[in-house]
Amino acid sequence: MIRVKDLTKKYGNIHALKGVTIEINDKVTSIIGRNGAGKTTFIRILSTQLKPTSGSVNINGMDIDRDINKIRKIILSIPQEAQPVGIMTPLEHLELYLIARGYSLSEARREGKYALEELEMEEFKDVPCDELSGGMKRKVFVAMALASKVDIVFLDEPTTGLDPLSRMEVWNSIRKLDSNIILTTHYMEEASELSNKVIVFNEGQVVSQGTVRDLLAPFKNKVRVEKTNGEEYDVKIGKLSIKYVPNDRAQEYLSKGYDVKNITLDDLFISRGVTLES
């Protein structure tokens, strides 16, 4: 159970939190938002990686400025700049982390190999990895949350920049963690493959929450264009059939009756392969 309390983070004059309220107590939760919503500052502050300008944070009973050591033992943060060492084998950097939680050797390299095998990476356990595909260097530390059993892991962005392929790859690692996850994401089609509520952030305040079906409801039965400045397509989630046109194209649209608007945080929702039933 984490439970936030008017949480604020000020950079200068720049309010990244405005005063955030919010309980969190699902297996898995999502965090979407533009960029600079403040989805990762809100992560970093979870994770004890940044302290806030004001408000408080309570995970699992405990206080996260009084209790940081002690929570710390409880988590595990993986940003997205994360990358393993080029030269260094995934069973090799499991075995670093595990011995730096405080494992002896033996029990680094169990644990570690225990880990790689339930994520189907037994075959590349001594393969360099700088000789890894994208979304196996993304699972070398997917394997790190699985071996050192914590209670809560925090993936900021765990699939961006990764292939279609390969996203599926992790996710199907994180589905296997017994820990409670916590996620930011772009991608709404992962927030629906992977957790059980979405945590919608803006300009640094939590604008919307609920499951995907909750957030995806306002849009069942719709038609409604979407002006970009990019090429023509279209996509159909459910009965809701949403159509991407170029701005010059817009008035064309407008004139059919159709309902133009711009690309608002409304984007978040609109990915391909998500469905909602009739």
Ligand SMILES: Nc1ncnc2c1ncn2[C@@H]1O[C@H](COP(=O)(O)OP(=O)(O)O)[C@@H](O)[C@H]1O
Contents of the next structure:
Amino acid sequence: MIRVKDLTKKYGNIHALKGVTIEINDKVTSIIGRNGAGKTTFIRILSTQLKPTSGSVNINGMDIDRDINKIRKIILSIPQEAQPVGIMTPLEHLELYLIARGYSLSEARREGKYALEELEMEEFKDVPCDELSGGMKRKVFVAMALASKVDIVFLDEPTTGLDPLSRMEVWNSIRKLDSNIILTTHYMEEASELSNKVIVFNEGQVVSQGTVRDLLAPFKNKVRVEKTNGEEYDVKIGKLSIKYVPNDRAQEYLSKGYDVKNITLDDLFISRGVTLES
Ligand SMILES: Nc1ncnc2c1ncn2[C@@H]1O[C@H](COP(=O)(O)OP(=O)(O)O)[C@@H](O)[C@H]1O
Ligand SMILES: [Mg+2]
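The form predicted on its own done, now the form predicted in complex with this ligand:
Entire complex below, previous chain first.
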């Protein structure tokens, strides 16, 4: 589906992407990484909104330089900061968007209504968007993606800033999309809820990829223990000594004065380059 080769992007002397080479073939792929990792830059280049400094991207056999207009017909990108227009209703957004994509007004109305029904937004379809919850506002864009029937949908941090219930609602709506999906997130939970394949970005590079289960396998049944100036560690960050130990040794480390933490996404980064004892 998508082949990315040696992709780099520099903003002045900031190197946002440093030679990313990757293939994306799964139904839903999550790009995960902390703020500044290069996720948005990557998505914006793949969705033809931004030119790379060097490297190539091929989408369904088309090149992002040569075939930009053809690619734009088969993709849809929802930026992180996208907000619906407050005085317009969800149905009006859908109609306008579908007309812009070449539908007649009657088709746009029919397909727009259908998409809103599919996402269980029927009762809100005529409510001005500034009266909708954060989750419903996001779902207006997911409905556009559903109605557009494009091959590939890019979602940049679709649930950042939403409360837990709204996030689940948005997840459920994303699951209804037939398109292939590439989304960015900094929540491991989100990546694991929505996607099988996860690509981990750090400082403009792909540092690992695989299924969620693959990525978390080294941490199975483990906890992170940490102590300032501790004597036992796998990783040292400043003065903090960090070690990954089996669950059943947590008590032992507590009694040595270590704090015990559950494994989170951060551990993928913290433990980078470290071989964990099994
Ligand atoms: N328009 C820009 N001008 C200058 N630097 C930028 C611009 N956009 C992003 N950057 C920088 O590029 C790096 C990657 O940013 P971004 O792709 O937004 O990361 P992420 O989406 O993972 O948070 C960061 O250091 C960021 O400050
Ligand atoms: Mg971003």
